[in-house]
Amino acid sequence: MKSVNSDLAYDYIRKRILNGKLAPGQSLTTKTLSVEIGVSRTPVRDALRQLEADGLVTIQTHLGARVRKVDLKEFREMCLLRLALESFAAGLAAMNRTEEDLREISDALDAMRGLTELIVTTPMDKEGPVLEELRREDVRFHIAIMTAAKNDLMKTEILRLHLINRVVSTPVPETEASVNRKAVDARRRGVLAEHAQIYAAIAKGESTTARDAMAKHIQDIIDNTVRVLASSKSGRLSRPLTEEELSYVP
């Protein structure tokens, strides 16, 4: 049974991994962490084992624990798994959703619609707060669909895979976005249209259409992320997560 100190250590280490303060490949020593957190080494070891199960830490005999690295091949494989599960979840949502589920999905979509129109009229150097709000509503939209699917085990696994995607993915560099502002704005409207298609199919109870619409949406995300990831010198990109994203996985 986990102790309060184990939970404390788990939350501390997990948050520091996700906000970038503990970099991929960085060594995680129980002695150092126990001093930082103010607990004994045993709850730290328990926390590291749980984080290994979550996919955020690797533990090797005689080498100890390290923050997990995700290379391009592994990232592609995780993305394919996420695509299969999340598209299937959208199909289930079309069959199992309640009126309350539809309201939650619709509310998130309406918020995204307003924020998308706002951000395309906002100067690039001032769009940060609007973009963060848009990301929060995007997360809310996807979680609402997973909830509507009524499959808790599937939801947990999708959220874990989504978390890894968020850790690895990166925004379009400001210089590139500035040069291609029209293209970026067009892509944002296109993403909004994809969300609207997913919602419409779920609302109509069209399982196959909802599944296919979600598959196309996730594939577009994967293609864009892999393109940026493959072009990086290290083969890996990361960025700190927002507080909303930190709470994405239970």
Second form
Number of protein chains: 2
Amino acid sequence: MKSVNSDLAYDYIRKRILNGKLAPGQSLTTKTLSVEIGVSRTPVRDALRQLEADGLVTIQTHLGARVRKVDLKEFREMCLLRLALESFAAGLAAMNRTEEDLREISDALDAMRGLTELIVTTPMDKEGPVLEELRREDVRFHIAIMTAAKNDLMKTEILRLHLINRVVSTPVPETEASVNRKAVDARRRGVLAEHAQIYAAIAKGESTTARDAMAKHIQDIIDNTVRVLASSKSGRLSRPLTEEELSYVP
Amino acid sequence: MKSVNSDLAYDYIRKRILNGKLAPGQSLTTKTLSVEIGVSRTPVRDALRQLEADGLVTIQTHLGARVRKVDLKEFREMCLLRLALESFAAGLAAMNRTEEDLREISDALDAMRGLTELIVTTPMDKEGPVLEELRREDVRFHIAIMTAAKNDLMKTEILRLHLINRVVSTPVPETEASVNRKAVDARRRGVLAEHAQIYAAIAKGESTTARDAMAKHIQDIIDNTVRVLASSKSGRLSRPLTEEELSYVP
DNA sequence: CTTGCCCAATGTGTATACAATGGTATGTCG
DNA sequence: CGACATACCATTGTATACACATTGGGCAAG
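Cool, the form predicted alone is there; where's the form predicted together with another copy of the chain?
So here's everything in the complex, that chain up top.
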């Protein structure tokens, strides 16, 4: 954003937060970070302010910065915000999508379809990479829709919410099989079916159908997340993100 | 937020932007502001970053900060964002409102009703204060609904958008009667009718009705704004805000 | 007269030194 | 022994000094 050092600090801290090296609630002292990064405290302060605007850290006067830690109330509110925006965006996408947008959405959907089928025949201990790829295509699907909505502000805002959500409390990838294989597979097929409905509505240009389908989809995601979070008693909800995921906000 | 000086600078610059003393596009040099406020450049820089996060200024590396100036594309996108959020919030309000929330909404509605009728019998050169009060009750109505929605994040976000909208391009209060009195009165009655519909839906707990009514309402506001903006050829779209309005973001 | 470059002036970005404040540990008194 | 007051310390907030990027104007060449 500004010059080299501010960006340096920003990227450094952001990555550390996003890949879990800095846990939610952990305090970030400017001095420590500045020597770690090799710059002075000033650009570090700037970076922290920026990250605060992103919603990744909180700053209190004279008490310093901490990695943001959202409570259940905030979490619910964020989910609802995401629901509002992303469903609306789906409605827009149905109206504004180009053929190219449609192809991109379709591609992501097809890829997910293939991967979902593939997983069924994959031994559980070898499915890690496939899951990773599935996640990636899932994100690609949602991003493709936001792009098709032709509203950059909305897209940016939604991506911001996605990112906070992922860092702050994540669905604990289904590898932690607190539920059995059959249920997980069923859920995956459910997601796929919802995606297909959303795609169909967007393809046909049915705005309200697309909106409602997306709303239902995200509501399901939220329900599932909450359920998983409730079952995992660990207070620590964050999960490291891959390099790829880290850069999915513009 | 932080300490005294940063807040000082933040409040000072923010007010100057919001009441129109600093026009959109105008450049903000840290040195000038710092001597004006009587602090050093550091807190000024901090304030500018904060204002950038609020969406009121833009900062470019080595080029400094300018009061934000949105083009038509951004303006449309912001309006749509507001539409998405505020209509959703109306739907939430229909589900979550308490009796007290309802009373507050109703009060604002009644006040607007009275003022709208009053205006008809007020000579055009004396209606200024009444218009001001009408605006205030209008804002109060919308805020009351956001409050009833019981989602602080959403409320904050909507208020942020409201504020940017007002500063950056405002409906040029109908005093600039580019249209005749009858049309303006008709529009006022239309707004009132829409508010009444929204209130009724919220009172009855009809979520989707409330949402759709709010969506229509805001769409009308946008349409009207765009029409007024189009008719006024002046490139300068900002309007000073009153002290009261300045502080309507928490 | 136009066009290109160079250079100075303006202003930002960064570092460092200093002031102010909150937290903590220690000591004293009830 | 416990509670409160106080003094110290760590860390943030602020100011200032310096380095460097951008911009605009002047000067020279075509």
